[in-house]
Each structure stands twice: as C-alpha cells, then as structure tokens.
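Shown next as structure tokens: one chain only, the form predicted on its own.
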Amino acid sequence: MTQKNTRREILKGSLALAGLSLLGIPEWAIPALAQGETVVPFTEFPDNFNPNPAVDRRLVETRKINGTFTPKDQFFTTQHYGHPDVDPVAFRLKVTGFVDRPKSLSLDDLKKMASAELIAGFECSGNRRPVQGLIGNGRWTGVSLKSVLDSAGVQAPAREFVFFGADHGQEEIEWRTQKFTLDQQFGRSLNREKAMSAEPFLAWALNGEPLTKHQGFPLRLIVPGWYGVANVKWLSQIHVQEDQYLGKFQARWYRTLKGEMIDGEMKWKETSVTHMNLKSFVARVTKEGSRHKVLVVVLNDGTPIKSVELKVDDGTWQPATADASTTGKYSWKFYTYIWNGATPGEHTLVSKVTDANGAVQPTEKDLETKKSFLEDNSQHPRKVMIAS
C-alpha cells in the first residue's frame, strides 16, 4: 500500500496505455493482441460461452485479457443476495462492539483519513475449469482497515472482527430437529491478528472511479491475497466481538473438505476458505507468423513466485517469462512462453507455478481426496488445434 493521490487520474476505466507508461510499464508488456496476431481457440472451451450469464454473475473472458487492470464493466462478480441499492449520501459505516469509540462514518469521513491505493487481484474460491473466469485485478483506492479500527480504539477482549454487507436475504437455519427462517446479512470475519495487520483495506474506488453496484458501491473490504468471498461488498458494519463468528457463509458454505493421511489412516478435515492457494492456468494461445505465444495467468496469496513452467503434450517442462506489466505483491501475474515449431493437430498445454517457499501447484490427482469443488488450484491442461 502506498500513498498515490497524485496518480488518481492517471488510470481510468480500461487504463490507456499512455497512462501505464507513466507508471513505468512499457506498452509492449501489456498482453493485448499485436497486429497480425490471432487467437488459437481452445477445443475444450464452451462454444456458447457467455461472460454475463445472469444479472448477478459476470465472468472475465480470459482469452481477451488486454491489460494489467480489469475494466470495471468486466471485473467478475458473484453474490448471494443480489445487488442492494445504497444511498451514498445516507451511507454510514458503523463500527461497534469491543471498541472505545463506536463509529458511524460517512464516505467523506473515510476519505478524510489517510487515502491510499492498493493493487490487488483475486479469484472466487469456486473459480475452476474450463472457463477460469471468476477472476479480476484492480487498482483500489481507499483507506487501511487498521486506520479505521485504530480511530475506534479496539479493546483487549476483541478477538473476532465481523464484516456485514448491506445485502441480506431469508435463510432457513437448521438446529438439530428444529428449523428457523430468518433474515440474515451477508457476513464474514477476520481474527484480530489479520484484521489489525497492515493489509486489509476499505475501498471506495476501482481503477480511479467509484465502485460500481456490482463491485459493492459505495464501500467494500479487500483482504489482499484472500479469495473473493472475504472481500465483503456493500460493507455497512464492522462488529468487534470476543466469540468466534459462525454465520452461514463463514462456517458452512465456504468450507473445504479434504482427506489427509495421518499415521496411515485417512482423516477428513474441514478448513475455512481464506488465503488463495498457488495457481496458474493458460489463459490464451495466439499465433503470429510461424510462432505461437502462450499467456499464463498466476494468482496466489502474495508469496513471491520462483518460477512458472509450461509443458506441451508429453514434453519436458520449459520456463515461461514474467511480463513487465505485473505490478504489486498482490496483483495477478502474467507469464509468456514462446512456442516455436508447433506441428499441425491437437496439442495439450499445461502450466505449473512454484513459489519462493517451494510450494508447487498440485495436479488434479494430488487433489483427488478433496471432496468439495472450492479452492481448485490444480494444474489445468488445455487443448488447442494447430491448423496445417
């Protein structure tokens, strides 16, 4: 996070290449198609792909990524209770619970604090093959969560920080033999250590413009390096409490069930969806003259990347090259591989990423004991047909 108020107007919407050059990113580094460069279709990609399949859902067309930052009208979105209408004039962010000074903050109040910018990309924990479209990368403007919490004075008993959105709906809650139908707000929580760290961020703008309704206008939480579910949209209240928060989308829906061998016996573990697992996938293959260029997208929790490799068919792993357009610890990252001598016919391409801690992107077989579809970061083989 850095102070960049003077750059607020440099980047707008889809971010013109000239603006990116001002930030030190050369125009050639942006993964837009060059003149004469054509996309080679994936044979396993849906022919009828629709990036906007429903009013409450939007996917990124990864084969058409054309810049470091995802335009506001293309940034992925998915939610559980629709898109609430929030009056920005009447809006107040409430900070309640174990704090010395409960707050009711307007947007203007928040903007008077130390404004900052954060570059962060993330994916939905349900993002997976064949489309991989629940992703996005943006330049967020806002204020650190810690600044807001410090102004409220967090008390010693505080252990859990719950973030409620303005979106809500009727939920049937089952407790043993009883069922209750209740109106519930969307909520997620962070523990004290994470909430009071420097990373979590309250954003009111994306790529230099106010958040859209799809992106949580007027205010949302961004937890860099975590899956999208943690980035609560239409943020309306932060409640600080001592007890663990067990809301539906915290304790039940966003859980991963995976088997693990312990002392020769399979143990089944349920873990909460939090930080992003190390992942890469082939986003696009293009042809220019006799050569092909493979674009690989990497998403992870901010741990430095050691290497990205690509394999064609049953060949050996070959290194891909990092693009200079990657900016920021928590940004998505682009890598390219130049594929020379591609022969006519169908080929399988797969990427693999390794981080600085030695973690390696798993194969589908490595994750065969994972029963839930969330957090699928397995290597994703993609097929292309090379014309004769």
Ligand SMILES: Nc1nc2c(c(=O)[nH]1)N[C@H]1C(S)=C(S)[C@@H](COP(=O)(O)O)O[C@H]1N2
Contents of the next structure:
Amino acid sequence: MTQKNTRREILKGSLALAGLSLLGIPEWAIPALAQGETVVPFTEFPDNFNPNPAVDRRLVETRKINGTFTPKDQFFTTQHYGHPDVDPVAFRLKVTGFVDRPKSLSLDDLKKMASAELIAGFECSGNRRPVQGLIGNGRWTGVSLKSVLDSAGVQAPAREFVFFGADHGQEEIEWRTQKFTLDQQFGRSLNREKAMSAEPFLAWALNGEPLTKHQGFPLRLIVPGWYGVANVKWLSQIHVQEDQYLGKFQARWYRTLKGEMIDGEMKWKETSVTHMNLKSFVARVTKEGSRHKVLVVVLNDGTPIKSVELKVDDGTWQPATADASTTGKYSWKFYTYIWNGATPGEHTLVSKVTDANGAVQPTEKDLETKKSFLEDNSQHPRKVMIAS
Ligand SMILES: Nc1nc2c(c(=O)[nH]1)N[C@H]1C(S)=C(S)[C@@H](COP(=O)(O)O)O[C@H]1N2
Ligand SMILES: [Mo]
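The form predicted together with this ligand is what I want next, because the block you gave corresponds to the form predicted on its own; please supply it.
Every chain and every other molecule in the complex is listed next, the one we just looked at coming first.
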C-alpha cells in the first residue's frame, strides 16, 4: 500500500509539472517519450482505469510501453489464489509419478543443470478491449523443462504432465448432485508431446533478476507461444501420470465455447485454451510535431509475421513497419505506423496482422459465434482524439 501511494504521489508530482492533467490525460498515463512527443488520448478508455485494481492484480498501461522488455514492477499480474510466499532455501521442485528417478530439486540443483535464456511475451487469455493490459514481454533465465524431465527419466506409460503451484484455495467441486469443498493447489497440465518438446522452460529470473513474488518466485513454467494460464507460477511439483488431468483451471475455467459450421450444421465446440491466437492492437498514439506515430503490439504462437496493416477511419489498409527491437520467435512484436495529416477530432484506428501461413487476425464479426470471452484476438478499433 505504502509503496503504491508513494508511486502515485510521484506520478502526481511529475504530472503537475508537465501539466498533462489539463489535457485530460489521467495521472497514470506518463510514458517515457522522446522529447517533444506527447500521448494522444484514447476516448474509448475507461476514465477511471486503475492499473492496480487489487493488491494482487496489476495491468500494463499500454500507452506507457517504451521498451522491448516489461520491467518487473510493471509486468502484469493475475492469479486465482493470491501471491504465496515461498521460502527459497526450503524450496524443492518435486518430480513424481511415472519417472525412473523421482526428484526433489533445490534452486541450486536446477541452476547447476544449465542456464539458458528465453525471450517470451504472453497475454492472459482474458485480455481484451478496451484496456488490453494483461500482457507483458520478458527475458527469462532458466532451464528447459525437457532437461529436468530427462534427468528424472520419463517412463513409457506417461501421457500427462501436471504442474502444481504452491498456491492453493478452497474449491467447491460439483459432481452431479454432490458438492465437495476441498483444498486444492493450482494445477495445469501438458500432454507428453508438448511437455517433452524443446520449448517449455522453467524460469527463475525475469530480465536478469530473480522472479518477483508477483511473477512466481522462485520458479515458474513458461510455455512459449501459449496463453498466460499455462505459465504456472510458484511451481512446486511436476506429477507425471497416465490419465488426463481434469482440474478446475485445466478442464473448466480455461476453455472456449465456439460455434463452427461443419457440413452445413452448427457444431458447438468446447476447446482448451492453449496457444495464443494471432493478435494485434493499437497500444498508443503519440504526436511528434505535425505527425502522429501509432504503436501496434503483436503477439501470437511464434509463427512468423507476414504483415501488419493499419486503417484510419474509412481509409484503406496501410502497411506498418516492424520495429527491429522486438525480434525473437516468441517475443511480442512492435510495429509503427506514421500517420501524417491527422485532422482535429475523433478518429478510429484499427490494426490487422497476417502471419506467414496466411492466417489473418479476425474481426469482431468473425468471432460472433464465440460465446465465452476468453481468446478474444479480434481486431480492435481504437478511438482517439486529435486536438485542434
Ligand atoms: N500458480 C499459479 N500460476 C498461475 C496462475 C495461478 O493462479 N496460479 N494464473 C495463471 C494465469 S491465468 C495467468 S494469465 C498468468 C499470469 O502471469 P503473470 O502474473 O506473471 O503475468 O499466470 C498463470 N499462472
Ligand atoms: Mo490468465
């Protein structure tokens, strides 16, 4: 609380100096900008937007994004049971179930195995308009999941790898007419093919520093290219089993209900939230002299990006330019569009991304049959106000 207040005080102070509040820009909107560059307000944004709606929740203010990697004190944070305290000295990662050599690994044991780096961004599958703040990009340090599993010796019947966090809570579990209230750990699973692939990563550092409590100290799983929910924080156990894991956050909460026409018939599909869908959105618009600069953020499952385009009002799609600072298969990507001749008043800016396989970011209309709100990767028309 104290920390937050202090930060707010500082923000208020610098705002008063800059006089931005006179322009109607709320106190938290202070991106570090080039000299003479100012932020153009989004008129669709909630006036009362609060990037810290609760002690254990933080959203990224996309208009403040000013670097490839999201700083640790800005990285979004969301989870179901709050932030548990894990003692790093007593910490052990247990590997149990269908393995030849069950493990109980300290942080040092893990660090001795290898130390690799991974650049990966992700968004929560619930990230959506108008704020789009459940998103971040990091440089993670850790060891590949595969090397830990190989050292434990995965046995033939193993089909499902369950990742438990140290966080837990009381859950009411319903089965037909029965109800049980039970204490449960947060758990998520990967199938054998995914778990044993080269990508999944066990990270102990973000941007070169130990993970913060918010981001899963001391150890978390990162599944590059997948939605945030796969990235189990405060990882304490990997249990290898034969049966599918059907825990609440695996089988019930993180699924998408969507209609699909197959052979002229509507099929209602319920699918698991896994890899990120191709998405872009206008993160901020700034004014530099007489021209405006539109920053577009792109995230997907790692498929190379073919193009990003931007449309102003009823104009034609115009190409945006890739920013060289955001390369790397699983990094988020920045694109910029220079908007010349913007006229005073309200305008709508919308971005659209196409990947190398020809997949195109859908419109809101295209996602009409998606009933549940997760996995909203639709094009997001941003409303901005150009001052006269
Ligand atoms: N142990 C644990 N890990 C978790 C969660 C959780 O509730 N418990 N929430 C998941 C969800 S839904 C998201 S979007 C990401 C958020 O990661 P971040 O807080 O580092 O941004 O953590 C995931 N990992
Ligand atoms: Mo999430």
